[in-house]
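In the form predicted alone, a lone chain appears below as structure tokens.
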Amino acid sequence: MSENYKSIRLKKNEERRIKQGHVWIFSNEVDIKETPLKSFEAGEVVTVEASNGKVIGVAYINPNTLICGRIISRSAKARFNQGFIKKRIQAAQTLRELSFDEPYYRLVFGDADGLPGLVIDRFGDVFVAQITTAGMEKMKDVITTTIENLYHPRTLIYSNETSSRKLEGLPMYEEVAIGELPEEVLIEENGTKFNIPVSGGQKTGWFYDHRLGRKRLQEMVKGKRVLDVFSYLGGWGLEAAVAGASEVVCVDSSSSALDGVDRNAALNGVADKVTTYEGNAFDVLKVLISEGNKYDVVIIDPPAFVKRKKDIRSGSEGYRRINELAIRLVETDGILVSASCSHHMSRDALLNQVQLAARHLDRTVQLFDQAHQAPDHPVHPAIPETEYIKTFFFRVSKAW
């Protein structure tokens, strides 16, 4: 006999933006004089009605937080289980064999595919998870099994040191489920290959979201004197280089990050050209410009400046200051590439703010090319915030 849920009661016409297709649940959505959320348990499974009693869905809860639960189907007899979760993520796979050949992507991305809470990324055999609520942190052991039956991967690991898992209630920690932890993992991307930390590295170890706008890149670069900013482990920067740039910098605050680029830049055979530098990027770029340093492409990939709604005036600010000093190094009539990952920050507050800048060096940009995030990180029409990668091809040039 199938398993009966407890429900919870949403307030009049607050269903509309549910039926629509987000799956969010706001707390003050819910009528908590019909189903009082603090009766409900972090993680609780739960049938989601309308106002007038009508099922609109299935939902995992956590009554302790803002959004206090996220649709996993619309279908009053979904059951939040193995099956459910081995279909998501066998759609899921499906979805990635349209448009990637080896097995180097993002399996599972939360909201978009149907498994909110839930991001998996694939690095060949060893997977790295990183879970974010409470109701898919009580189908942990669920996961990996699947992930086991699914690949029979080598490695499985819980990158759960984020800190959204503190606004859940949720501990933060690490943990191989799965074989052994490897120092590092072997990928290839847009014909470069990367070892990447599997743990101490960034999130997940890789950042697949910015693959389109890397392979643009390597269009362009040919011969050229490549900087990138916030580099990371030399994504744009090292890609550029096996392109066939003849000089790339990468900028990044992080030595362990720089040790990477470093190594990484070894194993595709371009240690000649490559130079890195250690330091926080505002300063270093005020460095290099105080030196009389020019670059005929200048990649800004900075991590996100407006987290928050709350943070827009501060963050646009920062995008503004940061493009400002780029261009200041990009050569005339050369090339400034110039991303966000902040949901929160607009297509067009971003643009904005790189015009603002060049204007107010007496600069002409022109906007060419624009690259979106890559295919394993889909898009729900119905939820913005799966929306986030935006990255802009400008030429910079003296004012007309």
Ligand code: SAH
Given for the second form:
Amino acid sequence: MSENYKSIRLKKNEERRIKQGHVWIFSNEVDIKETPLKSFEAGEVVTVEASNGKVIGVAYINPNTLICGRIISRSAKARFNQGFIKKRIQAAQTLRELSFDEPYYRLVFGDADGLPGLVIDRFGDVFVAQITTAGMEKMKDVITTTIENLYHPRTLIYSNETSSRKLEGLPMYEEVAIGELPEEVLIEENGTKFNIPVSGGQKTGWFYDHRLGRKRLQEMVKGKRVLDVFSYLGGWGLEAAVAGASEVVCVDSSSSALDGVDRNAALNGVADKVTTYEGNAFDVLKVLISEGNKYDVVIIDPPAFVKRKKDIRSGSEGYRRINELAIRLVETDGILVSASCSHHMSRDALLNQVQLAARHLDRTVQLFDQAHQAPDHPVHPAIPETEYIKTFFFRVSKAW
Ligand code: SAH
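Compare with the form predicted alone: the form predicted together with this ligand:
Full complex below, order starting with the chain above.
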């Protein structure tokens, strides 16, 4: 089943970044006189040539997007087929098995697992996949068959609802490809049970990426009052409650997320310690401040405020404002856990915004620990975009 792919030619010197390991081809790097992008279909697989005609890999193409190609292999002989998908998924699985005994993890993390445009979260025998590119969308049936053959899952859902699909010319939809849609799926993380919605929830239903930070939090919350801001189902807050926090308040703008907090608190026998507060976090924190509330630990884990590079100014301002509100709610010598999942908000930039906020309030903050994205979200060193989670643990004191 060896078909020959058409070629795409890069302009002079444009192969350099790709040779160094990146996998994205930008549309302005293609020699469109030699190989007009318009002559390719969205999702078509091609051989990629340097300007001198030397083959540097195989990619899939979308002529309509700024990132017009993604390298899937450095070998000219590679074929984007079932064998390819199976091998890459198996390789991703063995990496997870280095870190996890139970099959509850992000099984595939896109570019970092050599499967650009594909994310698969595994919740035991329930699989939730997200496809974000036309090239990967063409492989959907192949992916379904591969998952079926490898895992015989109870359920495989495509939660293809991310807005970036629009750029690729793809429709947004949810599809149950194998089995039936369970109303909820039970997972356990850091000794805490969660019933999560795999349909109609957020992203794939659960944010596995913060599990190391949440575990670190558990070590410092015994007997403490905890405020979990942007809580979703209470990943941080409920794990703190299970670890012995005396009181937990979860804040989120989504009422269904907070219903989930209540139900999961009951599931873990900590309902008496947990309360929820629905609303825009910026407003809710102001109310909590005006009422004179203080917490031993405040966690800020917002959605990405800097989704694109051009949002850096407004996003940075958002991080500064929310951290400033949070610091005002931390007891003297209490703890601020401040996270960001914006790749474009660098570690140093976030640190700087927290420091600005602390100085503005005349407080001293000491960064005493940090957490990274969990090992089921590996980083591809040549693709900085695969590294995105920053989690800072600060002690907040009166100014020295
Ligand atoms: N901390 C969560 C993940 C956060 S995802 C966890 O550990 O799983 C971001 C959450 O912020 C979502 O639940 C979303 O509903 C909520 N959210 C988004 N904008 C908000 C706002 N302005 N105020 C309060 N919550 C918000």
